[in-house]
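Shown next as structure tokens: one chain only, the form predicted on its own.
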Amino acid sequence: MSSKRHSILPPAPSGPKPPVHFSSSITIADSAVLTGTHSIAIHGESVVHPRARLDSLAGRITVGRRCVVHERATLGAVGVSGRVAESGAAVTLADYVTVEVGAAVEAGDTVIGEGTVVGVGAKVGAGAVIGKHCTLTPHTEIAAGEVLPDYTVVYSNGMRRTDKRGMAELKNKGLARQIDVLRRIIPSNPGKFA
């Protein structure tokens, strides 16, 4: 009998191993799931939490600098409509993007702008273009192909407002501090995915 704790979650399914292009300064948990046939690029100082899923079956995934992809978040999911990009570009996250726990960003030329926060359990449809420094509150849904202007805050009930607080630079500094802490507490093994 082993004294090691076992996860109560079922084992994560695995698929084909995608070609990866990692910066030397990323932090990626050993239990993150990377599958697909297109390339996955993760740029400097980004963090991928345990159980995060990056699925490049529909097209490539690009994660910018200083991004955080939390547990059970999915990048590159194929939506209910089955719509995917014809050009092979699945998902692009600009710099300083946070994709929180359980959020899903569907494949299909989907772009998440710099400094945007995709809240807990939020869903971004295929082909959506989210502007810079937007906030999608928990369980928000952005329709496939929708274009969201910069600095937009979207609430769960569909209401929207423009964020005029001017906090973008301060939020980026806070995210950089959070990344410094995460790099110390998440065991990283990028070589596993090469």
Given for the second form:
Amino acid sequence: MSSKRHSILPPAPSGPKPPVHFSSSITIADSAVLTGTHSIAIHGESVVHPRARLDSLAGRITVGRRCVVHERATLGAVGVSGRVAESGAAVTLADYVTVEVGAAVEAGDTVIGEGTVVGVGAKVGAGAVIGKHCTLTPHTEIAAGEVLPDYTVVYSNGMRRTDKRGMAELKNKGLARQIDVLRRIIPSNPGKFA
Amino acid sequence: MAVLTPYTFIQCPCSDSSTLGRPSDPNSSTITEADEDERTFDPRAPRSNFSLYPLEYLLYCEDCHQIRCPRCVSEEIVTYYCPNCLFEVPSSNLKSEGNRCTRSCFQCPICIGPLAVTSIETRPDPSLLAAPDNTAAPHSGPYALTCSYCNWSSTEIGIQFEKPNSIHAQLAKLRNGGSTRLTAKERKERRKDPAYRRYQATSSGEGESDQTENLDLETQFANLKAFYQNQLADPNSADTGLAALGDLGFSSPTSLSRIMSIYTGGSLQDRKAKSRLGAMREALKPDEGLQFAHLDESAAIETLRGEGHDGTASITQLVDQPPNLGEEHLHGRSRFISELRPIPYLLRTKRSKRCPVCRHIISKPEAKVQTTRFRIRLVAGSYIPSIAIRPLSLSATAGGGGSSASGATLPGALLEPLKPAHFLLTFKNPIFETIKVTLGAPAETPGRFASKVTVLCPVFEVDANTDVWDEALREGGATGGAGSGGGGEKGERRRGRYDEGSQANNGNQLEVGKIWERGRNWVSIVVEVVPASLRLDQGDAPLREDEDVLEIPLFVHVEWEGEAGGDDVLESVAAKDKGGEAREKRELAYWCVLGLGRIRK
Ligand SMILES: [Zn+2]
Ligand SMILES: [Zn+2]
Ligand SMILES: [Zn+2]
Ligand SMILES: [Zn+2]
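Next, give the form predicted in complex with its partner chain, keeping in mind that what was shown is the form predicted on its own.
Entire complex below, previous chain first.
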């Protein structure tokens, strides 16, 4: 579940070690947790924070280019529905996706579109398809199987509106700059997961 | 179910109509005792909701020696300030500019989050090393208000600003959609402009062209007012034949000037002499304040078709909207999100509180907005004893046999129906005098489910809240001179403290009239309750919300000797000089409610 806590100590690798496909330009913290049996692919310039958890037990996990997965965020947790990936892809993050601190993206053909921000403590149910440049404000819950159109903002206990600022480009640039900083701050150790 | 922690609420005596507005007079001591005894306070009565407060909410008037709750204080505003920029607004500005922040503080019309001023201009890509000239001015207009929570932007309603500061003034000149509107001052100046007058003269000949102009509320009012003022001033106002009605007619100048003087504060009074009998004509042009109703709503319907329900503003959003004098006339208005405007922050106040009876200030905050301190704050907690409730477990000491075992051991545990439970009430004395406490509780709690209540020790004294070191020194004296009457008594009363260590051995028996435990300025007593059974018979109304909470009303009467009349240091010095002559008896009586816990269903 989203509130799962890990010990402060670097956790001992629990469960099977998944096969990984890392781009050479990614940043992944030593204390990130990668478990599961299916493959985990992380593409160019993405950043995985310490204690982020990627679980490929239910299927393949793909993280696009220039994504940021924050601390204690969980990708691929098996949700209450117990649904597993039918196509073999548990969670797919497109490019420029931010998964904030403590957010959870459940496994089961869940897709998050380009430039979308999954806010702090938010939960995306299994099989949900989030469009491009959406904003899920903190603690938003997206039900399993829901489909969000592009530029949707989900706020204030599930209210929806459309982002008409046309700032998508600007946001992507901002994220790129943030990644530049993060790469300098977070010591990367992709070799540990290979 | 949420765990219920025991609580104490105090009923402010102001809710009792017999004591309202009467300063408590220390000489007339037997005031309400008699009628209070007859009437048990019912914490479940609908009225009680409005008179019960936790101790922390209550203030105390030192002159009236009475509790003051938020309901029975009179408030005075010390400072008006904006909660966003913490700017203090002088009260003179308030009259002219209204009760909202007139700087750049706005709330999102969609989600009421704070709005930030951001530059809309796409900044040059930092990855491009070129364009060094742009680095000089990284932020350049136009600017928009944006919400970082719901991603709303003022560009959605077609509003952007040239400058990043004084947004309020800029916004006043902008209509939704970006078209500018004239402020009242500018309109006045425009009228004086000869070029505009010439334009008006020519266009009025064509007639129709001007009537398409939409007047906003402020403009329409100003136009109408100017028109009628002209009419009143003009001795040759057209006589349209309604003169027969004379002064009583709706169109008669006299009645109109009377109405106008009500609204405009009598500025028209002097013109009354000039006015004549005879009706005036009505406004015929937008310039005179004539505004046609837009009865054709097809555009609104079309938008509704396109945007659907999501495009309309919710009631909360509409209610949060500030009054907008630049708004279109009622008929031109619809209820779409695109018509919402940023909400300037409502100003907040800092208030001082006065006792309504003696007018003394009992709470006064620092006038400066940034400080949260108070200059004066007489909280009730430093005048009346606090009551802490703790469930008492007798299982360890009940081995003797006589006393019954208690069910509730853990705080928040459910109370077993019809099984005696014990609670420890600890009275802590905050004042520097010894207080005598007398408790009164009904034998059965009021309400549908009557639980039995027994206060085992209803009369006791709590020692003064003396200095801890003072105390230690006097301890030594008391044991030394145990033979003398006063010292012996003191020693006796304090013995509980020394017995604490051995309590586990000899066991604290539940004895009527005996204090359970006492300390420097506190006393613990035991209350025994037998919770009622919540079983409902056939046909009984179902259990209401929180009806399973065991609440007992408790009447607290506190008596002490204080310095006569005074509350400040000078007085106390005087009292010492006179050798205790100036001491007088004080008392305070009030109901409180002890919430002990939930009864098992
Ligand atoms: Zn009151
Ligand atoms: Zn302000
Ligand atoms: Zn907003
Ligand atoms: Zn008073």
